[in-house]
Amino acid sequence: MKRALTIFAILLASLALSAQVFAAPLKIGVFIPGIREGSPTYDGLAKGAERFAAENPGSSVKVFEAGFNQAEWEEKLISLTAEGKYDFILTSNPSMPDLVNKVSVLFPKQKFICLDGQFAGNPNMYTVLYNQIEQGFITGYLAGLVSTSSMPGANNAKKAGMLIGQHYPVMDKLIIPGFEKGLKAVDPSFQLDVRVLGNWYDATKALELTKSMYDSGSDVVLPIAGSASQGSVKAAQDSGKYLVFFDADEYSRAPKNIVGCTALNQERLAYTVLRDAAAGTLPFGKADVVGIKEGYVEFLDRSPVYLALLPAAIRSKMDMKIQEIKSGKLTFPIPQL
């Protein structure tokens, strides 16, 4: 019985420890690599952390814009972790481990936790990617059924479009050829016409470049442009074209024209890490993936307008596609990086 009561003590130590642990007040610094205001990626950063702080009482949370300039960042990282007044500082961008790679060297006790990238190795810094070739794949199948569908607005041409805000690895190595093979599951003949804005902001110069992609014959366009993606809405609004969405529920946006959406649960995850990072339990070193199948990339398939714009047939096959991932059926591995 003594013996019984002894470990029952020891139990209810490890709990309270643990409870205190993941109770403590932290402060945690929200690094933006640009700014929060028209980016889903950057707000859902920065409300995770909120959330988080807002369920432990005492902890705090400071949000630092850095803004467009990426030559600025580095000096604007550094600034803020030299303040060190921060647990943890979460940041989200596929370049940012590299920067935080090199800044960590300068501050050896600081822990960072980057969303959105990829790095390896470093004691300090834990990196989770999203999959997003499997992004990429759902939404071009999407885009791929569309277009050769009797939807009006579609055409023949068996053509779609992407505009980016600028090119970099995870952009060319997993969202670009994801989207084309989603594409060239419906039909091998597709052809995606790939377009350059070169910021994340210049929504006049997105409509153009749209427009473009509409009259060249592309009835389907993918905006991946930051605030700039107001200009492709406009553009899908005139032409009656179509457009599909990365990242976040945009369907309000133009209830006629956005054919669909596929969500980075971004807030989920900014909370889930920070709550594993307080208890002690998150593997700072290791860069893991996360994607469709553990529910932090998601297909917005319920929402009204997806059910009420597109057809039974298009919704069953985007049903089956979807499975077929996350039953393990369909994959998508990572290349490096």
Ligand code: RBF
Second form
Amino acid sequence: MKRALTIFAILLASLALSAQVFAAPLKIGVFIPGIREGSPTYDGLAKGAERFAAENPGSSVKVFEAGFNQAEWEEKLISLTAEGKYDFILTSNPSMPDLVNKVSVLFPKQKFICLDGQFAGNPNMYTVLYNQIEQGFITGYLAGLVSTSSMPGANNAKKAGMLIGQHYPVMDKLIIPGFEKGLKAVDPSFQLDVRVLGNWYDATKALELTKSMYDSGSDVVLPIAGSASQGSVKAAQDSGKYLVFFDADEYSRAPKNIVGCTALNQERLAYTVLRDAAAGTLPFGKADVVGIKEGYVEFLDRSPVYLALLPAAIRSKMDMKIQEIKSGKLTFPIPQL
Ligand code: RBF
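Condition change, the form predicted alone to the form predicted together with the ligand:
Below is the entire complex, every chain and molecule, led by the chain shown above.
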């Protein structure tokens, strides 16, 4: 009996071992709808895939940058897919699921994974959307607290600004309303000034638009504009005003002006979905949503910049709000996109 058990245990162990050996390697194609440099969600996407490949011998990653001309993305995605080389094509941004859905008809054997977007029902596509109402809310709440504080640079006007690359449903239905809700949770009379850049790279125009927002009463601005955000950084430094950031840890770009960053853990998400895809457990056809509770949206409150710049009273209000979201007391359901 004991011997039979031992043999059974050895059999189980070798099965587990072989499962591990056969799960990877993967050939991964990363389609960047833009340029990796200066856009943290794209850089995180590529980094997550590169880490997966580094940790799984025999796996490989090709990172393809499609550039800023959105009219070319479909053709470029078709070309990449037509290579027929990739087990999974990984991409990211809210416009990609619709494009993938179109291209997927031409390549019924190709599996696609889209982060930062939402689409359910295509058996060859899996998507994960970030809860960006939540992200907008917590960032807007901080902006409101800073704007109404006695910090140098804050004025009496209840006004804050956003500089956006372009309009799209996630921006208009999640990010802007979330940011506005956060401001209004501090004071219902807050006004939000939204300016549109029209692209994701023009730092000169971003500087002008951000400066114009500061000049017309906003003391805190949220730039969501890819590499153009360098213009907003310059405007904040020139005017002695404030910025809050989305997507990544940006504090070091202007430690006197950047009062808060709410990051997306895109690198970890990319790595995790590839690990599950390799194990055969990624639920293709499904659309998931992740937020603060799951650890993929994270307010970065341990940075020395944040700790030095923000008064303790503001930091403790932020702690309490984040706790309300983590405990489920405060929830932000996603509307139909
Ligand atoms: N974000 C960037 O940081 N860089 C980009 O080049 C960029 N291009 C985008 C293009 C389209 C068509 C859309 C819908 C979004 C784009 N974003 C870009 C925004 C990004 O997906 C995300 O919404 C924001 O970074 C906020 O998390």
